[in-house]
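This document starts with one chain, in the form predicted on its own, laid out as C-alpha cells.
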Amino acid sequence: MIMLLYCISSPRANAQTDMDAITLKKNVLCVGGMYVNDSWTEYWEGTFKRNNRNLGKVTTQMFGIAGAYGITDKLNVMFSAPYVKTKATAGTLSGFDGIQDLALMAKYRAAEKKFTNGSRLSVFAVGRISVPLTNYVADYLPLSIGMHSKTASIRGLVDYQVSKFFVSASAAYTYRSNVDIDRESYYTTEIHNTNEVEMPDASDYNIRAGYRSKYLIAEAIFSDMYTLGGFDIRKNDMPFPSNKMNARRIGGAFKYTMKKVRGLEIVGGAMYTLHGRNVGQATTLNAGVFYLMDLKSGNRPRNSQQQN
C-alpha cells in the first residue's frame, strides 16, 4: 500500500498532517523529508489470505518532501510529493520507480471549547486534493507506484486534550476520478471494451490517543480504510486498479523536537495491517526530519505545536 507522507506537526508528528489536531502558528513554515518502507509477503485475494511464489516479498519505498505553512493560527496549508520505488524478490515481474502524486491540503480549526478543568475540545475541517505528477503506469499492481487517479477528499476531525494526554477521531470521504489503462478491453465481473476504468470512491476513519507535550508527541493509532465499491481479485489473477481494497491497521508514531537545535524536529512511526481485502498484510515503517522557520521574523520557532 502506498502511504501518505506527513509534515511535522502531527503525529504524524508535531509537524503536520491531515489526520492530526496540530496547527502551525501564523507565518511559520515547516519543510522536511520523509522515508517510508512498506513490505509484505502475504495478501488477501478477496477474503482469502495467501502468498504468491511469483512475487515473494513486495516492497515499496517512498522518498518524499512535505511542508506546511500557517496562513493564520487557525488555517494551515500543506503539500507532499513522493518519489516511489517498488520491487518483488521472486518471479520475473520488474518493479517501477518514479515521481508519484502531488497532494495539497488545507486544515481549518473551525471550533474550540476550553473547560474549567483545563481540558480542550477542538474541531477541524480538512480538504485534500491530489493529482499525478507523471504518466506512470497504473495497471501493473502490486508493483505500480500509484493508481494515477485524481482525488478530492473532505475530513472532519475532533480532538480532546486534558493535561498532556489526548484522543482524536476523524473520518473522511474521498472521490477518485476514472483512470485510463494501456489496453482497449479488460474484464472485471464482466467484459469492458474500453481503456477507461471506473474507480470506486473510498472512505476511512482514524482514531489516535497518546501524549502531547512541548517537546514530545507519542501516540497509538487505529485506522480503517475501505473502498465504496469495486470487486475482488480473481483466483490466481493480478490485482486491478478498481478492486475493492480494504485495510484495518494499528500502529504508533512519535515526534521529538530537539532542545539544542531550535526548529529541528524528528518524526517516526510504524503501522501493521491486521486485516484486509485485496491488499497485502503490510508492515510500514517511516522516519523523517523537518525544519521550522517564522518567515515574518526569520526566527526558528521552538516547535511546531500550536497551543490552541
Given for the second form:
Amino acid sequence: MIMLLYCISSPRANAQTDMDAITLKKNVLCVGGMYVNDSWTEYWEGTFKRNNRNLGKVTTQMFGIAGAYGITDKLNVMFSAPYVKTKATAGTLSGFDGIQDLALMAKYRAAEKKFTNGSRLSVFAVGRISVPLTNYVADYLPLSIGMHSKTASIRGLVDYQVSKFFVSASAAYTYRSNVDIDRESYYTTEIHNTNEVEMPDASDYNIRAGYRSKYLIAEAIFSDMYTLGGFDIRKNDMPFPSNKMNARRIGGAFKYTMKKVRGLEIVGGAMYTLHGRNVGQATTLNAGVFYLMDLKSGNRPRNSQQQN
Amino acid sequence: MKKNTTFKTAILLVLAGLVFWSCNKSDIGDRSLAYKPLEPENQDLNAGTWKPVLLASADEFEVAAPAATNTPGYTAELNEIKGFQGSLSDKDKSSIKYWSAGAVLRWNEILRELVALRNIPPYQKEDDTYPAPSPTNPFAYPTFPFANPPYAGRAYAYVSAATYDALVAAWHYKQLYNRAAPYNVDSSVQALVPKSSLPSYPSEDAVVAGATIELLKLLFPADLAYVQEKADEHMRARIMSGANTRSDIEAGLALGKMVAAKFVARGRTDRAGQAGGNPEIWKALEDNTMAKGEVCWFSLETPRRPPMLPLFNKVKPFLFDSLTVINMRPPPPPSTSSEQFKKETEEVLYYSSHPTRERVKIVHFWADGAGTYTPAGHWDHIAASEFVKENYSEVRWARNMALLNMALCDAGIVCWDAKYFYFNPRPSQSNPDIKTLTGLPNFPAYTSGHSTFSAAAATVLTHLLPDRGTKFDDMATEAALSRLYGAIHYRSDSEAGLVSGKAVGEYAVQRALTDGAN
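Starting from the form predicted on its own shown above, please give the structure in the form predicted together with the partner chain.
Full assembly next; the chain just shown is listed first.
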C-alpha cells in the first residue's frame, strides 16, 4: 500500500527534485545514486487502522540512479530510475523485486523577482512523466513494486528566500493511465469483466521551509497527497491498484555539499506518515550521493544551487 | 523570448493531453457491456420435454391460462407498452439493450458479482478467535455469507439448476398456451429487441428473475434489496421492449418462484449449514491424521483460523449420491515422511524462489482468491464468454449452465472430501522457506480445489462445445499448474485434482447425453 508513495509521487531519488526550488546552471550535470527504505506495520484499511500479523512489517527498498542537467540557467531536466525490492516479515506472501519506472522531469523558472531587502521570490513550473521500464506485476499490493501506470504531472512552485531562510510551496496534478492486470475480472465496488483497471488521478501539495546556504540546505517538509477518486479496501480484503490512497506526511531533508571534494553532494531525509487512507503508516528514510560537473568547462561546480 | 513561448506551448499541450486522456479512462473495455442482443437460432420448442433436475414433471406447478389477445384486459396491457415506448429515455434504451443479451447470462453475472462481494474471510475478534457469519443475522459483521469457493460452487449450482427447471416448465406452458409476443400481436408495438416467434406467456426472463430471487433469499440474504432493484429494472426493460406484457411477467415470476421453492427446501436440508464443523471436529481431524503417522495440516494464518468448511464433503451432491463421493476419493497423497514428499516439496521451493513473469501471470490469472468470484465463477465467466457466441435459446443457456455448475458444486464436495480425509499440510508448512506468490488458502493441500473445479468444468464444456478442441482441457491444466507455480500446492495435489475433477465432469456429461436436449 505504501506503493502509493512511489506512484502518485515518485521517490525523490535526486539531489534536485521536482518539488524544490533548486536549479542547475547551464551545462552542469549532476548524477548520483540514492537509497530509500520505506517500512510500516500498521496501515489504514479504508479509515480503519490496523496491523496484519500475516504481513508483519512491510519494507520496500529502492536503489535508484538519478541525474539532472542544466539546459539553460532557467531550464533543467532530470531523470530517475529505481530498482525496487519488497518484503514482508510475517505470513507466507513472497516479496517481489525488479526495475520500476523511469521518471523524466523538466523544471522551468518562469519568473523571479528580487526585492530591495535582498529577498527573492521565484516561480517555477515543473512537468513530470513516468513510464514503467519493465512488465512488473501491479496487482499484488502491498508487495508489488509499483502500480505500472504511466503518469504525467504538472506542478507549480513558489519559493521565497530571505537571507539564508526560505519557504517553498508547490501543488501538482498527476494524471495516471489505466493499468492492465493479470486477471480478467475483478471487483471494486462492482464487478468488472476486463483486465483493464481505471486508475484515479492524483494530486498533492507540499510545503518546505528551512535554511539554504552555499554548502547546506536543511528543511522541514509537510506533504499531503491524495487520489482523486478510488475506493476503500473492504474489511479484511486485499488492497487494489485503484484504491483511494491518501497520505499526509511530515519530515525533513538535508543536502550537504562537500568543501574538500568539489562537486560532491550528500543528501538525506526522513518522512513519517501522520494520517492516511488505504496506505501504510510508513516511515521513509533516504540517503544519496551526487556528483556535479560542468560539461562545457570541465570544471566541477561548487554546488547545485545557482548563485544569486 | 522564443524559448519561453515554446515551453508555454508545451505545457499547454501536456494539459490538453491530460484532459483528453482523463476523459477516455472510464472505457475499460468491459466485455459484458459489449454483448449483443440474444437472437437464438433455435428456440428449442420441445424443451418442455427435457429432463428437469428436481421437478417431477414440467407441469408439476400449475400456470393459469392467459387472457386471450382480443380481450380488453390484454388491450390494456398493450397500452402500457405503448405508453412506455412513447417516451423512452436514454437510460431506458440502455437498460433494454443490457438485458437483451439474455436473462440467464445477466443473472449469472449478478450472482458472480455477489460472490465477489461476499468472498472475504472474516477479521478476527479481540480475543483472536474468528466470528462466523450468521444466516439469521446476515447484516451483522461478518456479513452472511462468506462466499468461499465451496459455498460459491453450491450457490451457482442451485441458481442454475432451479433456473433450468423453471425454464423447462415455462417452455411447457409456452407451447400449451401459445400466446404470441406483444410485438407479434399488435403491429403498432415496436420490437426493441430481436423478434422471436417463441410464445411469450409466461415470460422466460421473468422465470429466470423469479427463480433467482427466491434462491438468493437463502444464499445471499443481505443483498435482496440490490437484487430486487435489478429484477424490477429487468422486468420493466422487457415490457418496454415490446417482448412481454405485464401478465407474461407476472406469470413468469410466479412460476420461477414456485420452482425455486423446491430448490430452497433442498438447500435448507443439504447439510451445507453444518459444514463449518466445531472445535471438537477440528481437533479430531488432527488426531486422526497423527494416528496414521502423518504430519497434519494446520492453519498458517495468525491468529490460526479454523479450517474452511471441513464437513462440506457431507453436502448432498447434484449428480450422484454421498456414497459415490466416498467411492471417488483419490488414493492417498505421498506420505509426509516419504522421499517423494520431500522431492515434491523441493519442487515447490524451486517455483517459489524462481518466479518468472510468465508463471506469475498464470498464477494471478487463475488465483481467484479472496474478493473474487472464485474458481467456479471464473469457469462460469469462461463458459458465458463462449455461450454468447452460440446464440442459444434461454432454456439451452440455462441447461448448459446447470450442467456446468452442478459439476462445479459436486467437484467442491469431492475435493473437500479428499482434503479433510487426508488433512495434509501445505508446502509452506513443510518448509517455511517456501513463500507463496498468491494468498495461501486456509485448508489442507491434497487435492487441489482449483484443479478439481477446473477439470470438472473443462470436461463439461468440452462436451458442450466439441469444436473448441482441447481449449478447455488446456486451460484446466494451466489452472492446475498455477497452484504449483504459486507455491501453494504440490504437484500431486494438482494431478490428483485433475483426475477427480474429470470424473465428476463425466457425471454431468452422462446427464447431458440423456436429458433430451441433444
